[in-house]
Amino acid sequence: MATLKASEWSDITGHMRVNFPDLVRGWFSTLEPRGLEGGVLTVGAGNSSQVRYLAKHCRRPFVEAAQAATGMLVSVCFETDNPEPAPSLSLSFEQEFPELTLNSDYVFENFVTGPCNRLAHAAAIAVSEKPGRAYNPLFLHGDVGLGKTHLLQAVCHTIQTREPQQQASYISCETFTNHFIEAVEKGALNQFRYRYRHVGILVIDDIQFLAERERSQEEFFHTFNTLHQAQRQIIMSADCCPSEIPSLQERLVSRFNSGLVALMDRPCLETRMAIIRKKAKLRCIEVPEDVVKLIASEIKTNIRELEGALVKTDALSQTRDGIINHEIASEALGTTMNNHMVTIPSIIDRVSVHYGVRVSDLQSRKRTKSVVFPRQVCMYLGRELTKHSLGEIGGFFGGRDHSTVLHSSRLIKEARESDPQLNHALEEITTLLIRGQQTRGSL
């Protein structure tokens, strides 16, 4: 390479100097030149920040300065010996998964278990016990406060205690889309597919949130093939089965049904009393047995606000004298208030009158189709106005299971949308109900 005469170097940083006063820097003088060849000069730098700079504020005052000084077209580089290193991606996905967070209460000692919930419970437990080889997939759904994510997380806590070094993944959906959504704004989709294709266990609560995003679906539907062909147990939860997310890719729909899809539905009263025990008893709260059937009794939809409930009743306790009873209890849930609930008698009073058909016949066993439609209204209606369990709806109509009253129900919700006289006499039918309990109420 050839070299720059002293001289010329000396008329270059002149030349800066006297045209170019408000570029030049204190450190200018540590400059050096490092050759001149093919027509590029070449300028040695202290370190990459100084190369920065020179390159995007100095680059053309260089060239003016070093064509004045040789009398030769010439352009001019900028190097360093002493680069930064490349920066390390941060990425949140690598951070989270060496320690899972669990609630130490999400246990299976912890669970109470009753119709509503033994398949899924069972179900649980036969993946904690042979994950990858009992029911892979298993899908888990139903509505808020049910106790999906408890038997997630029972799962993950039986796991980490029997095999601790099995690599278990528990998190919901819109963690996964959020660290595929890093992962492509970083470039890091290497690291992210080797974090979620290399786990022994992925537990993923609200699956639902996959809805609408499209990549997150395809990313996902590759994971979770390689997961399964490796037999690697793979739990979700979702507020609906698989068939129901909206906008769900079909070829995921028939992956999620391929395992065990369970339901978990609203406890029955004997369930929710004995949840309001469990729950009292790990609260240390003594709770009499009346006020343990006023709260099963007023507190129908989910467990969530059983323990609300009772946390309520105990707190309201502290201010008298820390006993709770009957009257404390009542008053904590506003029971006096809350009379003017729809009841299901009330409900197949009204749709008889409505389609005129009989009682007897809607709680028969009779599937005329004259009574079968009135019949699904009824199921419909008590699932949008009562805070009855399907099992407990399905009672009311000659001991009907769960799942015909959750089959009756989509039938209508979805006939409703596209049928405006079905949906005028159901808005009709249902100002008439809460009109008539406020009614009673207020007698």
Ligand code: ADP
The other form holds:
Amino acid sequence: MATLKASEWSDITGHMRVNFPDLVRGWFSTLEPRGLEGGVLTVGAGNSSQVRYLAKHCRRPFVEAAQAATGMLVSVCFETDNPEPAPSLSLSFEQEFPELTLNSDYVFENFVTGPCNRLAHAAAIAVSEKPGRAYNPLFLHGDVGLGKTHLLQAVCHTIQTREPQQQASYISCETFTNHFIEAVEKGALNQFRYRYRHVGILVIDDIQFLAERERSQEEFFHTFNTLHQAQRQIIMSADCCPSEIPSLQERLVSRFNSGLVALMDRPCLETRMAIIRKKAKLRCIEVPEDVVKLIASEIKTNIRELEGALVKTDALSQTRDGIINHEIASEALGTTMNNHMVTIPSIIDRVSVHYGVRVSDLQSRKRTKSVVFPRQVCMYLGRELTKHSLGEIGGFFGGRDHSTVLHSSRLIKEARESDPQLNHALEEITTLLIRGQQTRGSL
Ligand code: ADP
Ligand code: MG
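Next block: the form predicted together with this ligand, after the form predicted alone:
Time for the whole complex; same chain goes first.
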């Protein structure tokens, strides 16, 4: 078989890094060119999950890179010497109701822990070590981009490696409901039920998708019961806790609450910095500490955005001399930096004026009615308008804990929907806060 010149392979990987930084993963450095024959470049990967990732997301970019590097019309295929053991479920069920591909980066080693996610992480580890015996079900909830999918898939990876016979089945709730609808339409409910009620471990992401779906809830209730009675592990994630999923049947709420429910909160600065270091290492990007701190200080709510800022900084540096520094990072973050200007003290000031209460009372532990409500409004606005974590917001109000902040902001959110007067007041306060900040910002 013809081979590729070393310089051509390094041109291809270089092309990927510069032009498709979002797609590049840390393990790309372990890929190897196997040969170039009949216009097909074969690329060897470490395992099947990497091959699946490459085939699904990177085929076109690799073709573009290979053509640019060799000056020839080539196509690319991916292969591995380490295929996964064959699944023991009957192939037709697998074909009919396929699982989702696991992201090979979503493993425990790549997950950074901090006060925001320690309980969820510890529970996920425990469940991956003793499926069905530690906490069953395990229910993780938190805002978007805080690592729920990462932890769910990490459990699956661990089980696949340690106990492949356990058959961990990872699926999004949307896929579950789509499969269910399809099965009803095709008259294939038996296959569907066999498929879902015979898995070793059921991992369902974004279960809030069951909201308002009566029949899917009914079906899931029976799937849940069958697995739970057989002591099979069930793991779920959602963007809110079970009781807050709209129109979720009470019997499902109580079942979801019957194991361990763990909140994944927004990460604090130290955790965000550690995550950036970890992501940079995975992507083989060298980032100086002042840049790590800059990015982590600017992006507070969503780790996916944190990662995006790192990728953007790296891509921008590639258009210069390839070195990341404070200036380049500031440029990459430019648009983001102008967005988050409302602060908790400014919210407290504004709310104290609006409701005629003292700032010191809002920040105290006083529980009189005239103070409790405006304080809840502050917490709600803190959640809506700033990037602080629940714990950080609680810190401004007499050191209250995350659950108080979560509860308060949800109360106000609900009240706002049914009370036009409150809604109007909140809109007014928000406008003043944003305007006030813009005025100061433009001075
Ligand atoms: P969610 O499912 O909660 O919306 P994801 O699990 O998809 O969030 O996470 C979004 C991105 O952030 C992923 O790339 C994930 O690897 C990363 N991420 C989230 N939390 C962590 C963490 N604690 N350590 C490392 N990476 C994290
Ligand atoms: Mg997710």
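So that the term is clear: the rigid core is the largest set of C-alpha atoms that superpose within 1.5 Å between two forms. Computed from a predicted model, the values in this text were never measured in an experiment. Positions refer to the first chain, counted from 1.
Shown in the overlay between the two forms, fitted on the rigid core, is a CA shift at Ala69 of 2 Å or greater.
In the core-superposed comparison between the two forms, His407 has its Cα shifted by less than 2 Å. Superposed on the core, the two forms barely differ at Gly391: its CA moves less than 2 Å between the two forms.
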